[in-house]
Amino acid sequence: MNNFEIDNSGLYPLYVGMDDTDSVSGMCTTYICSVILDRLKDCGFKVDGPPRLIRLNPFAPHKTRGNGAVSFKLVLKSKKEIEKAKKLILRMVQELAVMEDPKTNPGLVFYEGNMQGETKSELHDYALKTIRTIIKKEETEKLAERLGIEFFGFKKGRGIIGAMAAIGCPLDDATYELLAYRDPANYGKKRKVDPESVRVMNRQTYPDTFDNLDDGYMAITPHTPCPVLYGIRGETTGAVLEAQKMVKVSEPIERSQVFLTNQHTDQHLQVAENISQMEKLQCYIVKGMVNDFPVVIEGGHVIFTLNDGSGSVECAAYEPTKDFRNVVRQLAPGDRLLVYGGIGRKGTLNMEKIELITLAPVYEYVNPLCECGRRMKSAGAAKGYKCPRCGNKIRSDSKEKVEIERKLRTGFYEVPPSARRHLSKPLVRGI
C-alpha cells in the first residue's frame, strides 16, 4: 500500500519517528534526533515544525529510563529528495544508536504523505494504545504493512513500537522543554550549572515553565551518564527559550532542542470504571474509599488499601515521594478519594497525586472529663476513676468517644517534581 501524497505547497511530507537508540549507561534519543536534524538542515532538507519527543507507558517492560520515543516532519521538494533524506537518516540511527547494549534495540519508522483520515485516527489509537497499555511487536508490524509505513528494526527491533507511536501521538495539550547537550567530553563528569541563576530563572519564569526546582534545589538537571545537561520544562517555546537565558552554566553547551511533547498531560492515564477492572502495568484515575489507616514499611514507604465495593487495591506513597507521603499517612477509613497512578507488576497502585473528596470523621476514646473541668484517672482496673484535682469518683469504667479534629483538609496532593513521571501533570498546570 502506497499513501504518497503530494501536499498543496507542492512539497512532500515525510514523517520520521525512532525509539530505543540509547542506553541505561549513556546516550538519549532526543540527542541523537538532535543531531541528525542539524545534519539534515545542513543538508538543505526543511524541516517543518519542532521534533516531538513521546513519552510512553512508564511500566512498559522493556522500556530505557523515561522510555521516550521522538519524531520529526520534513517537507520535501522530490521523491528522491525523499530517499536522499532516509538513507541519510538511517546511516545516522546505526551510527548513533548504542547498538552494543544488549537491551537496546532501536526502531526507525518513514511515513510518506500527508496524514490525515483513517490513517491519521489509527494512529492516534495506536499511539495511545501504547501510552497506555501494553503493545506487541507483531501488532505494530502488521499496522506499518496495513498503512505503507516502512519500518526497520535493529537487532531484536522493538523501538518501531515507541517510534511509530511517535508520528502519530495526538497532542491536544502539549507542553515544551528546551533540552541542553554536554560536550562530549564531559559526558560522567558532574553537571556545572549555576543553582543560583536556576532559582532566579524559576522566579522569573514560573508557572510558564515549572518543575525547575525540588525544595528548593534544582530538577532540571540529571543524574545519569547521558548528554543532556539540564532540561527546561514550559507552556510554550517562547517561554523555555526565555528560561534557557537566565540559567548559567561553567561548562560548554554543544548544541539544545526544543521538543513539543506530551510531557506532564496526564495522556497515559485511563478512568477506571471500578478497582476490579484495573490491569497491572497500565495507569489509572480511580475513586474508592480509605479501608484501613496507613502504615509506614521497611524503606519508609506508606501504604493504604482503597476499597470501591467491586475490589480493593493496595495504594503506596514510597520513599522518593518525600512530603506527599506525609498527608497519605493522615488518611483514615472512609474518606473518599481519586487516585491518580499506575499500577507495577506486584498489583501496587503507585500514587501520582489524589484528590481527597471527603474526609470521615475520626474519634478517640478518653478518661471522662471531671465536673471541675480535669479530666480523670483511672482509680485501678474495675475501680472507675478519680479526679486528681478535686478527688471526686465515679464508678464507671467507660471511656468517653471524642471526634479528633483533623489537619487535612480536601482538595488535590501531589508528588514532588524530583519523583513525578514524566507524563503526570503537575497541579500547576490544572486538572
Ligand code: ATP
The other form holds:
Amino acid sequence: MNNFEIDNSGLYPLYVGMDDTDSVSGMCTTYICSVILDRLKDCGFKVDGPPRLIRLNPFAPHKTRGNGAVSFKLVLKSKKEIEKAKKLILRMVQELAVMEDPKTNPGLVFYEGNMQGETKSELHDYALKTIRTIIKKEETEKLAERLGIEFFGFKKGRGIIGAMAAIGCPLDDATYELLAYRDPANYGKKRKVDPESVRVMNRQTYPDTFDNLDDGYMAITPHTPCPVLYGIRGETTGAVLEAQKMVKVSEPIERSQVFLTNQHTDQHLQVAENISQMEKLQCYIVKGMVNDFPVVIEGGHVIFTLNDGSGSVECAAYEPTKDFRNVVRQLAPGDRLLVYGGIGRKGTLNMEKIELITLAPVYEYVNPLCECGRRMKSAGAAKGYKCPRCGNKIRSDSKEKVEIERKLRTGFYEVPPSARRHLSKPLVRGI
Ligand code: ATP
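Cool, the form predicted on its own is there; where's the form predicted together with this ligand?
Everything in the complex follows now, all chains and molecules, and the chain you saw is the first one.
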C-alpha cells in the first residue's frame, strides 16, 4: 500500500472515520464531526464532498442510540498538511468526546491515498459485515494493519470498529440527512420548533423529504438531551436544504450539516434462504407462513409464529409500532408473508415491514340455516336445532362451516416513522 498516494489532481486524499464519542446523557458523534469539519475549513483544509453518517448493526451490543459512525474525506496539498490535519483532528476528538463516561470508547481512523481496487472492496465487505453482523475489535485491527489504515483507540478504543466501517461503506443507494444543532446553552431544554411550519414543509417537499411527520405530529425532533435540534431526511442535498428554509424555530441554530447516509436503504437486511438459517442479532428478509392467530401480550405487543419447512420464528409488532399492530393482529394461519426485520437477543424477529403475499381462507362455524332462511337456534344439548321463526327442527348437532370475509388486503405494510429503524427503507422510497 502506498500510504502517501497522490490523486489525479495532485492532491493527497485523507479519509477520516470516527465513532463512539458520545454518551446517553449528551453529545453526538455527528455533532463532533460537524465541529471538527468547520474548524478544518476555517484552517484552510479542503473537504471533499459531504460527510457520511453510516448506521451500523442495530443490534450491536454497545450502541448508545442509533449505532451511527461518521467519516469524511479531505484533499490536501502536501504530506505536511496531512500531518497537520491529523494532529488537529486527533486533538479535537480527545477534547470533544465524552471521555468521562465509562461507556464511551472513541475510535479514529485515517486512510491516506485513493480508495480503490482490493482495498476498496475489502473495506466494502468489512463495512457490510459491521452493518449486518457483530465484529470483534481484533478483526478490525488486523484488517487496518493489513490495509495500512492508521487507527487510534481511546480508552477501550471500541470506536475503531465503526470508524473503519464509516470510511469503507459502499453507498450504491443513499439518502441525506440535514442535522441542525442547538446552542449548547439550550441542551436538555424543550426544543422550540414550530410544528405547523413542519407540516407546511412536509406538504411542499414530501416525498423528496420523508419521515417529517408521524400521524400528523412532528417527527423531526429527537427526544434525547443531545445537541440535535432537528433532522430532515431526504433524497437530495437540495431537498433537505429547501426544507430547512421552511422550518421555523424560536431558538438559535448553532450550526447545520448535511450528511450523506445509508439511512433508509435497507442495507442491514440479508435475504434469508430459510428460517432455520437466521441468526440472532442480524436482520433479514424472510418468507414464511403464519402458523397461528396473533396474540396481544402484556404491554400491547402483538406476537405470532412464522414458519417454513425448515423451522419457525416468533415475530413481534411491538407497542411503539402503533397502527402497524392492527394489521398484524388481523393475520391468520396460512397467510403467506415476506417479513423484513431483525432478530433480537431473545430470538424474536422485530418486524419493520411486511409484504402480505397471499391471504388464507378463514372459517367460522355457525348454526345451520332453516329452510325459511332464518338461522336456527340450539334446541338444547345433543337435541339439534330449532328455528325461532317457523319452529322447524333438525336432529343433527353439526355446525355449518362459513368462510369469513378478510378485511386485510395483500401488499406492503410498514411501521410508522417514530418506530422506524434508521436503516429501514420507508415504502415511499420503493422496495
Ligand atoms: P450515536 O448514534 O448517538 O452516535 P451510537 O448508538 O452510535 O451513538 P456508539 O457510542 O457509537 O453508539 O457505540 C457503538 C459502539 O459499537 C462503537 O464502539 C462501535 O464501534 C461499535 N460497533 C458498531 N457496530 C458494531 C458491530 N457490528 N459489531 C461490534 N461492534 C460494533
